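Take a look at this single chain in structure tokens; it is the form predicted alone.
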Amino acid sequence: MFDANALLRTHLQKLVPYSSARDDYKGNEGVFLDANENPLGSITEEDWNRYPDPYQKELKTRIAQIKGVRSENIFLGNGSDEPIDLLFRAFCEPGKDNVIINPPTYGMYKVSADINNVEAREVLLTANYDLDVEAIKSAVDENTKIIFICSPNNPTGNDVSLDKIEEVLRFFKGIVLVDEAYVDFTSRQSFALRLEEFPNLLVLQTFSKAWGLAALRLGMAFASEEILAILNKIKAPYNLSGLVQKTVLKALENLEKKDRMVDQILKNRESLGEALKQIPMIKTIFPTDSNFFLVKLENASEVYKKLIEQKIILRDRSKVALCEGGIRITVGTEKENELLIEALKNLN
């Protein structure tokens, strides 16, 4: 039986949280007087001078009905990033504990692993950019908190084996974190439509990928209440702005556009990848489920910065673990991949 508050760091099992004057009352009308806000409104055409709701309950409840996952399992966060860093404040005690990251990945797990001052256990992908099930076995012991699972990872795009992902998360005793931020560009179905099945599971996806949000920095984790009580108790009090809420709100009344981009994304990353055969310094053109190629070619440092002379910027990749003579190149407009093929024609 899986228990997120036996794997709490002990010092946080008694923690008192910050009682923001919101939590008293939950209505939205009345005399607020108990915030020390401003009375008279904002220096800004409309007003921002209320604190914003702390758990976003109007927007979870949206996302909700869009996922297809009670309001109940969702967490929302300045990006991924915030969960990600709550999760090893909450479970990881410093210079003791650690974590499995499974390289090449998002890099971001490794950074909040150190400066939280925790263990990242590097257990690299297989050849073909696969869990490796049994060396992750292997690498585990009685402090190991966490598993981060990258799907479809980052940098090299492609979905790792789901049954893997099933087998770590049944015999793993901790927290295995699947992070789908780039799930919107695959035809399978979402980890966070099991979260009954897996209570030590926690999805990680955001509104920076497919729909176009990057700047507002809104992430999302899919968990058990149990979990995500945990998260809410240590979070900042009001962790997102009204602006943020208001206008992801808003937002989500177009889904119809967001679908448009993805369908767009999908068929000009078909005539890239195309395009991209036909350069002969590219070597490998690794299959993807995301929103981006990576590709190995000769002197891939040399022609990085060569492109970069040229205004166009991609991402060296080329030190990066299995993906050495690698550069990750994001699908963009159709005018934008023509000026790439036209940079790599030139170049080679």
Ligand SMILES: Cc1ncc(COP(=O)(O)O)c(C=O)c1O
The other form holds:
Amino acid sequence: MFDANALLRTHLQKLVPYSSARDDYKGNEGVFLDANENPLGSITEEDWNRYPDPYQKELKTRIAQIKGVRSENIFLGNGSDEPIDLLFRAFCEPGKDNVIINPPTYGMYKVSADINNVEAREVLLTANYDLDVEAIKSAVDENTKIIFICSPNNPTGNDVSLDKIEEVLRFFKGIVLVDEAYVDFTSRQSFALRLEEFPNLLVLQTFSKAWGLAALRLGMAFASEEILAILNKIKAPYNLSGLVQKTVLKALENLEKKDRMVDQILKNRESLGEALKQIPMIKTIFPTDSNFFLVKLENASEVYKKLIEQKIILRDRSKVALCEGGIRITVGTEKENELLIEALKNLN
Ligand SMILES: Cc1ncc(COP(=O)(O)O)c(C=O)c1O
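The structure above corresponds to the form predicted alone; please give the structure of the form predicted in complex with this ligand next.
Whole complex next, starting from this chain.
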């Protein structure tokens, strides 16, 4: 039986979390003289003088409806980076515990491990960018607390095999994080719908990609109530501003716009993929389930620099293991993609 509290760092088992008088009184009406706020209002036109809901209940209720999960299974953070960092702080003893990452993958897992002085054991993906489950099994020891799986994976673009993710979820006794930042661009179902089946699963999603809200900083973690109770205990009390909560709640009235944008991006992905095939210096275009392509070409760094001179900015991944000679290209607007293709043709 998976028990998140048994994984928790010892000193946190006794932690008394921050509490406020609003934990004792839940109403919106009243004479609020408990939090040393300014009773007169704000210096802005709209009033922001009261602290926001620390657990973002209204927003979670709406996200729960959209995602088809219970709001008790949702944690909201300042980008996905916040829950990633909180997981290290909750479960990994610095200098002792370790986590497994599967490069080439999203860079923040390793950076967050380094910040927290936790060893990140690197188990490379296979040559076709899938999970190497046997190698993961060999790398795990009794101090391994978290396995990070990114699917669709950044920077390779592909979904890893679902049965391999399931295999990791079944054999591993710690937490398996499945990062689905790009899930809106793939055709498979989200692992967030399978929390009952896998008590050790935590799924990450974000409003930064398909929803077009990167500047607001809003990430979602879906997991058991037991895991989320731990994250809630150690997070900063008011981790999401009132402005973010209000803005996103309003934006979520407009679901069709997000669907329309995803449809457009998928269309643009298709035509960009076709156009890239016509560029002789591009040797490989990897299959993608996300809103970007990984391509390999000769002289990747040189091409990258030449494009920057023309104010076309791609992501140079040519020095990353298994991505040698690789550049990551985000799918842009039709116009942006045309400019890129034109520039690449001229470089040819
Ligand atoms: C796989 C993956 N996860 C998470 C993030 C970051 O998301 P957020 O903006 O919510 O911090 C990114 C950003 O590029 C990403 O590629």
